[in-house]
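What follows is one chain in structure tokens, specifically the form predicted alone.
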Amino acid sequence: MRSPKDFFRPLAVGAPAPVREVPFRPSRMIHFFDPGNEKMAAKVPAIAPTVDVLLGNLEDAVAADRKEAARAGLVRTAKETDFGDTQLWTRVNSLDSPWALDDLITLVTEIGDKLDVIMVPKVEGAQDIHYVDRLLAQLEAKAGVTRPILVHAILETATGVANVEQIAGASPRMQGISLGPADLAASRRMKTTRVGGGHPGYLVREDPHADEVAPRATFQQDLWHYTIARMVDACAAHGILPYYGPFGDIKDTTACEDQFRNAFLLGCVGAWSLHPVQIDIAKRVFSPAPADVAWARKVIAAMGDGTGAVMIDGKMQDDATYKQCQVVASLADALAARDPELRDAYAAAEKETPA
């Protein structure tokens, strides 16, 4: 058994030295983009700006016979591309397939300076994240690499489900982990087809009516919320965030949007997205409005060191609600570092806020 004061020692010799503490940049959108598609690759340096992060994709939707044009255009773009303040990250392919380990060896070797994390799916378990780990490190040390790339998990099995305290916590490298709907629901054997989202199927009825004539109203539910939840949990008990995945209906800008915002309020800090038109909507739902911002400031001023309790507005505000206004406050002061139009936008919000 490995003691744990050797948790946060490098794993090969010249490797950089583990990271003790995540480091939260904005990640409201993971935009993805195909590499091997010229045509796409093409439209990163007008992307890049736009987002919070970009990524990679080497997995689903690349086709077999194009892994390899996928894995060129990356290191392609990757050189030729300044990212600013924009993360580059990358999906490699599933460890049990044949593109995964000269994937890693590429990536790390070839623009290992410029990957800030690699997305692995289908992670099951701790061991997955251990052998990403060492071969990352020896990867590291023997291009020269000097910070560590993080990792970044898909929850997408029943397996994966049931260990995601395990892999949340296997590695000091493990960055955040992602719900993915349409996999996880294979592997469940659920009966949809879509990707993320609710089901119209998936609802509560309310109880008949005394005259047992007027219609009985329905409510859908959503499909997802115990496996985000679950997944808030394991991510906030081990220090690393937490994303929504995919919503596949690119045309539904709604429902996407109300998928969106049921992970942000559950604890999710960002969602990927599939298309522009899925950029703003990430970008929207995962900012806290300025009217919450503003609300948030206004507690945390009147409760001081955070003791005790007053009352504002005719609500009362204590130790826990100045908690849950100091989240609010700190992601908004992380976002406007990098957003001045939400920057300007909380700073208004402040100023019309009655002291």
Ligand SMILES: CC(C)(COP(=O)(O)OP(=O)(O)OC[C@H]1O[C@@H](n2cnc3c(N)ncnc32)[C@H](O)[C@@H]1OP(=O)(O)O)[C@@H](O)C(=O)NCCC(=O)NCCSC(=O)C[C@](C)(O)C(=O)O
The other form holds:
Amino acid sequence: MRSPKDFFRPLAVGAPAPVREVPFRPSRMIHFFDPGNEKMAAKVPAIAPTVDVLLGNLEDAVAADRKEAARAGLVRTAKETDFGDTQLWTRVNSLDSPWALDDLITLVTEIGDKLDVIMVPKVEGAQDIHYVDRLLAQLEAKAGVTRPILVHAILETATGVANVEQIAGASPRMQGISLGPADLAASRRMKTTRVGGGHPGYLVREDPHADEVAPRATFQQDLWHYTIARMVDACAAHGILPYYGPFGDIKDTTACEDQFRNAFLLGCVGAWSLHPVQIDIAKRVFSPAPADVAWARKVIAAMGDGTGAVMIDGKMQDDATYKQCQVVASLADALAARDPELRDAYAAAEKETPA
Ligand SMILES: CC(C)(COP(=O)(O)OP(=O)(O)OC[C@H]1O[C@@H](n2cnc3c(N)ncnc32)[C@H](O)[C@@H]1OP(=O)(O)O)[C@@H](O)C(=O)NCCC(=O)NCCSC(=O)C[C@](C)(O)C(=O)O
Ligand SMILES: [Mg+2]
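Next up, the form predicted in complex with this ligand, please; the one we just looked at was the form predicted alone.
The next block holds the full complex; its first chain is the one shown before.
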């Protein structure tokens, strides 16, 4: 085990010092594209200003015989594109694949100065993060990268879920964790064939009626509640950020929005967009509503130093609701600084809210 005193030391001579706090940068949607698909890659410069994060995907959904083309495509796209203040991430191949090592070596040495975060799939425990951590430090030192590339883990195996707290705290590089519902379902031997979302068979049924004839209502339950809640706690405990992950039914924009909103309310800061149609859904869901932001600011103003209890519109406010309102207001501030439309919507709602 590393001594806590060494935790923030670089893992290679000449590598940049690790961050002490994960910088909070808006990441409402992590937009996936296949860098080896020329048609999709050509859209990247136009999509970049409309998303918080662009992610060049090298892992699943890229066919085995296209892995090298995807890697080369990502290097080319990164070199040729001005991303402005949109983050560039990548998802490398899993550590047990023949491509992961070349992905890391090529990407850090070629475009390490442009990459903000490397997403590592199928992380099973702290040992996977330690492997990537040391390797990244060596490659950063070799390439002269001056700020540390952060690491994001996908929670998509039963073992990974069992070890999620250790994964979250494995390195100061850890930026966040996303749910990977498809691989996780397979790993757990769940009987779903979907990428995220509910299932009509996973339900509770109301009790029989007295006449024993009237139909009994059923209520679909959320298959992912336990995992998301566990992931959120692990991330919050280690000061890193939780994300929902992908929703595979591209045409069902309503259910996508519902699933994203559940994750937002439980503490996630974003989700993946697999198709352009999901970008605005994530933007809408992961930006607090203007009325909620106005309410939060009203409570903060009324609470003064944040201690004591006051009544606002019939509702008791105290130190804890003050903290909840600060979560909403500080998220709104960070998003408004990036999104002028949202800034105006928040300002308008505040004006309309009586003090
Ligand atoms: C679903 C697909 C095949 C439908 O692609 P399509 O071409 O059939 O769809 P379309 O509606 O006809 O597309 C309309 C236009 O949008 C473009 N387009 C379409 N998608 C994108 C995109 N993402 N970015 C930029 N452009 C995009 C597309 O090229 C087309 O352009 P055109 O009008 O000029 O012909 C396609 O959207 C796609 O490949 N998306 C990414 C899929 C992906 O990355 N999957 C892996 C992540 S999920 C996962 O791995 C699971 C996890 C976590 O590991 C675990 O749970 O275990
Ligand atoms: Mg997966």
